[in-house]
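One chain comes next, on its own, written out as structure tokens in the form predicted on its own.
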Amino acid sequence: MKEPLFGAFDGAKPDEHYVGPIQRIDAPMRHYPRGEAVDFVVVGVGSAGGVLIQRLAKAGFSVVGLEAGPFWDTERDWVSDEAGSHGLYWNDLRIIGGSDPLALGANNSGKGVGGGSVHWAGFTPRLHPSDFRVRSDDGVAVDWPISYDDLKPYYELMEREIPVAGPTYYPWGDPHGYSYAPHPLGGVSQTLVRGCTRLGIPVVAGGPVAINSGSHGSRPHCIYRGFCIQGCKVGAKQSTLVSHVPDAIRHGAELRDKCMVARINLGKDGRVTGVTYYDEHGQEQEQRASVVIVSGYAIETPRLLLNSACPGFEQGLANSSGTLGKYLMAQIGNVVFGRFDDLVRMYKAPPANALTEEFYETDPRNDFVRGYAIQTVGPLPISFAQHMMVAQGAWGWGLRRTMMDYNHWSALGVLGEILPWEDNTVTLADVRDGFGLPVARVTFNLHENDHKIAQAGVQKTEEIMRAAGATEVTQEPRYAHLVGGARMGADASDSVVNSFGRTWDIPNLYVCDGSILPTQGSANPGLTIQALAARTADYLISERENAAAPTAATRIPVRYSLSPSEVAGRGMPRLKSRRPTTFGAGALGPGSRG
């Protein structure tokens, strides 16, 4: 073929907004007058906010999304370079503390349309049914106010919208399969599959991951270059920037980027009236709305509500329970490295490519509750150098010698559940940002159960590395992901929001993002966050006539018709069949037990 399939690419044009090499916004964005009230204002257009504005706009509501970061044009703004991707992360000042302080920024915070979904690796496992009843089953933490079955149809829906590529049979939690074919194994995945197989540990490969294994709508398939957490300039990896925002704009949503929301405004009648924000020129503006939805994630959401303190809510807006900013959670994220005589080439596949959840659930033989997963990771050279500086103390010539061996190293990550503890908090610091707003102070401490999970996870992962043939094994302690800080619950006395994200204190103020998760399991939270957003949107649409004064509805219809037009109805149908008795490399690892 002498000519590209879609013709020669001649670069981005001034009047076009690209969200992928062949995907662009094909409709002018609506602009609401600044003094006009809209039905919904959504603060933060990330994983949850992107899904919310798309569905609410498609349902016919007037919607404005306010995003602190840029509206990325992927052809102008993104580069295939580790250092050049630094601007994707939330790098604004935050104060960290506690006995085991978190590392923030590139590890768990995004800034820009698409939020953290722009630079997530894309692993999309579901939570297990047991994650929703940890208090009842294990006597720790809290139960969710909903069950797995309440979220299951939204898991299935989002797996097709994203879409998720994965094995035909996934054996853990609620066993299920995926409609889109798994990816081929890279070198790191072969390490995990080989080690698990030799130890008799079930493992899946090729997903579940939010990366196209074949072209999908206007998004091409993955080309296996390994730049997944640098924004995926190819457009194969899902973020709401590419999967939901274009459809939101087509249906009349307005996105205002580089707009930092300073506070949520409360009226005399006990309802919020809108938000005050600083626009891209630093000018203070107000956006009035019938309903305000905060989707700023686990640090910026509590920070905004705390900064919105006012008479009647002196300790933070919607904080009558005193739980706002408490019960922040990260996950154990230690990375175990193994050196092999043969070439591995960590960059030659999506980092999110294979995993095992065999140690996810509480095991009475352990001296701790809950558990961990083991997943592939694929750091590029700069990240690898940073890891090895910590893991081995490598520096100078020693670091240079290690880097010369980069292609011989493999990396596996522990993803362990840290329970919600009251002393892990987001509060306000005395330091202020460029807008004069108090910045977040993030305090984090590991407890005995957390330490035991980390130790067990690292030990098991090191065993797998050695079983796979590693001649040298080392590890780096670290964290992954963030959730909590404005948790949902069944009672207003110990939670901020109900099961649909509506704050207990203010009927037309909602929170919908990772901050509302009561517990986190050992699963990557991205799929769950998007599924919760779709569920909240369905609830708000069901309450169309009284969204600002909602009823106590608990059951709502799943609105399949609201899927973005490019993905609606796509994907192979799910077939009910017996559990397979043998597995290939695309499902369970060859020779592994089920």
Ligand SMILES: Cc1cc2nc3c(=O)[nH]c(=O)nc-3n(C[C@H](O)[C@H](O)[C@H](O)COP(=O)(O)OP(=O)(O)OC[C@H]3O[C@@H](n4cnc5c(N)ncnc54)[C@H](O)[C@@H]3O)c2cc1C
Given for the second form:
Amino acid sequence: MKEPLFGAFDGAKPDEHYVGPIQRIDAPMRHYPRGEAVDFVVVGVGSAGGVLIQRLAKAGFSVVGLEAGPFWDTERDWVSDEAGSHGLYWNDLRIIGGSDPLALGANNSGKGVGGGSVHWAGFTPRLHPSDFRVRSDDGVAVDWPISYDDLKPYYELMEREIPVAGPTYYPWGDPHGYSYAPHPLGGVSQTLVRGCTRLGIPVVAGGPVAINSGSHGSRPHCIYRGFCIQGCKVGAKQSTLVSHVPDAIRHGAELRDKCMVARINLGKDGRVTGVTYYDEHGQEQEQRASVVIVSGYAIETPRLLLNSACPGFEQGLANSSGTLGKYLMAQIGNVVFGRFDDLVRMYKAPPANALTEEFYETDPRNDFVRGYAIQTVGPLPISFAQHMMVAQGAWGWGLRRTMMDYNHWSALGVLGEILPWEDNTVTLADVRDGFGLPVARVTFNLHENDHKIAQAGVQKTEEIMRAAGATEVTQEPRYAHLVGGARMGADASDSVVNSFGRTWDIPNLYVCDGSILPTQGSANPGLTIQALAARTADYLISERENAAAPTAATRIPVRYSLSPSEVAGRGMPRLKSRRPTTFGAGALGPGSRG
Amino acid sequence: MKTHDTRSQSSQSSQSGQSGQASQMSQQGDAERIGGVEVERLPRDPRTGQALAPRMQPGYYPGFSTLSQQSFWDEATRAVVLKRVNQPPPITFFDADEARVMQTVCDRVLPQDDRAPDRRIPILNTIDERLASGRINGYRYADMPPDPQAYRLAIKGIEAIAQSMGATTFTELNLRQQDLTLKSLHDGHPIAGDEYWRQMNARRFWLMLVSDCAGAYYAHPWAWDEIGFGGPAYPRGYMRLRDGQPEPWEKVEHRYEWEAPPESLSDTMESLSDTPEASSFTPGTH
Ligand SMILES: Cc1cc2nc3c(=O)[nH]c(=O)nc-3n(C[C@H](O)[C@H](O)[C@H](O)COP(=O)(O)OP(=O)(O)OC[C@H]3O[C@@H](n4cnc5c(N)ncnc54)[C@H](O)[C@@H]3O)c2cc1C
Ligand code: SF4
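Next, report the structure of the form predicted in complex with the ligand; the form predicted on its own has already been given.
Expanding to the full complex; the earlier chain stays at the top.
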């Protein structure tokens, strides 16, 4: 057997905590005395929670993050293997129903520090300006209480911190560029680019993705091994575990893993006092805090608030509007498969690589509003077999035959907007988990506009697949990305939180994660979730500094100084925007001049 | 949970890949065999109609071996994959009768008769281990019982179908009848056993079963060799990303023609994408 170039690979080291092969958690973690109140307790250290604790800690506050899953040591815990990565997901029971039940588990949420950002594919498109006003423009759903321009500086900030690699010119929505070079194309990206080009459809390749194309701090660049949704052991793909958690710990945040928060406690004065949780030994504990922020994902966040019902809030904490758990959204995620005479080998290169947003916006020629994006995906063998069991109805010898042709197949994902509907909900089931807490029941029904988008998206993607040269094309219906369930709004009567995530009902209770999205566009939600988290952090910090008039703030300064240190000096190409931005100051943060 | 002595059963499976065992046991010993496998179970050469002898490594990448690359894998991955190859978990969830039926079911859902008997991939053990450990995929349909119960119900339902065809048990049916039984689950209309299938959605069970079988088979490095998948790739990574090119240690494709055994029904595919259960067990993508 040949010896590896650099000798046998070392692997995990005793007494050292690695996140990626080079990056070590290099500071001892602070431990706040039990029983002592802290400034902030954050429930769930995932996409949003990771960004949040980093900022609050760096601003000098005492922060405790309680995370239901483990604090991964990536060398020890993660494997370059599909079946061996089962433990990355939230596998605890949830009940699903409705006319179009949503498969969860590996298809939806993470459990462990980093949350869903551990196993996301890493597509990081921004929302379009039109996404913030679909009620005004299209007469459906609701407008956001903020505009694209309010979020734009945070998009730019997060694109540097993640950092996002992509083209210098990204043509859709508010056109912009990326500071890290786009990635090389793999076989699936070649399919999308070839098909789109033959049909005259604009397409970008190599990003935007949350994957390093050059080293960043102590994170190496991508090695194109294609295991992104099994967790990137390389540390090239961002998760908040590798991008923000190390800095959070350096600045004194305490992270308690394997701690499941059971309820939020309400004091007599109408403010929350902290949370009750089960620690890793199953012991009930209490953590008091001046502010509680729930960042548990679009299912667990409503579940926790519903499970925290108490006198005065019989229908769930912060639910005076009755909208908690409602307006849950998923995105249409149909995958179109094409078989080519030539080999593709779709397991190489990050599955998230190329996309087109040419069909994203409302088009008056359609019989539906809003639209869809088309993106590369790259299922590994087990996933591909499971897709084909539906798409082709393959089993037995047919499945063996299709799988022997694995290397001839390419796969493209539709990502379509589903509007928020009141009957798509998270409620409590009559089944309990190991802690005796009622589990979530997720009910999902597609409506007419959603069906039409799915149909149009599949049709267009099949057309592209054929134009690329596929001789056989098939598709599988599915969904991706749950958001909503504790939506933000301008009015306390039809939303749970305001645009900063503060619950209307309880001044020191916040929600900060995907559940606050009122609509979702056809962009993968991860970047938006992290951008909103940075904005909520800025608000919390301003509010604290400005204790005299806490609720008055609507415009708050963007705190560029809170970025992790490796971000300093990293630039962002400045394009002349077609649209004037009302947030001129945001464009000139210290990090953006690079 | 039932615990019974299955040590002999599980050690058999770990030595020789258990798939062949049950298949051989279910038939009389006088059938014609090639390479230890009854001829009627073997895929054919479409030009000659001759049965193709079982191979050490079916598929179009002869000589490709992911395991030969293991010194390039990281330690944690190597440990997980080698354990999968060398120590299939023992059967503890299914009792002996259930295991016998399920073994034959797995042999039809993911047939391995084209594999040399000692190169078969244990599937039932992996499913059994999942059910024994209570591991689920994070959700349950409102119209489905918990997974372990669903499997037990399905075994009863499958036995009821076998009895409606005049056999005492599924393993006694001929290949065609076994496939007909399973195809009726695929179609969502089980042939018999209403009292069991009424308690759950048969097609959802089918999708869980195929998912579980595929999850066990395509997790195995021998299956990766068969389909030309590069396997674990950290810390080395890939360098030849375009045009389906192989890495220096991967192999080019050498195709051969084959047909499923004539008695089998599973090589004709009917898409389930338009059925209400279509997105039941879908993996994550983007
Ligand atoms: C296969 C796959 C691919 C994806 N690809 C993309 C992509 O390419 N681009 C993209 O933008 N998005 C993608 N996503 C979606 C993305 O991962 C999620 O939208 C995002 O992570 C959600 O962030 P969050 O902060 O809302 O929740 P999470 O990141 O899920 O964080 C929630 C955390 O809270 C913890 N928690 C929950 N309840 C409790 C409790 N009671 N006590 C303590 N802790 C608790 C959880 O364990 C978890 O760690 C993908 C998802 C999947 C499944
Ligand atoms: S392809 Fe790149 S980003 Fe994805 S897992 Fe491999 S190294 Fe990480």
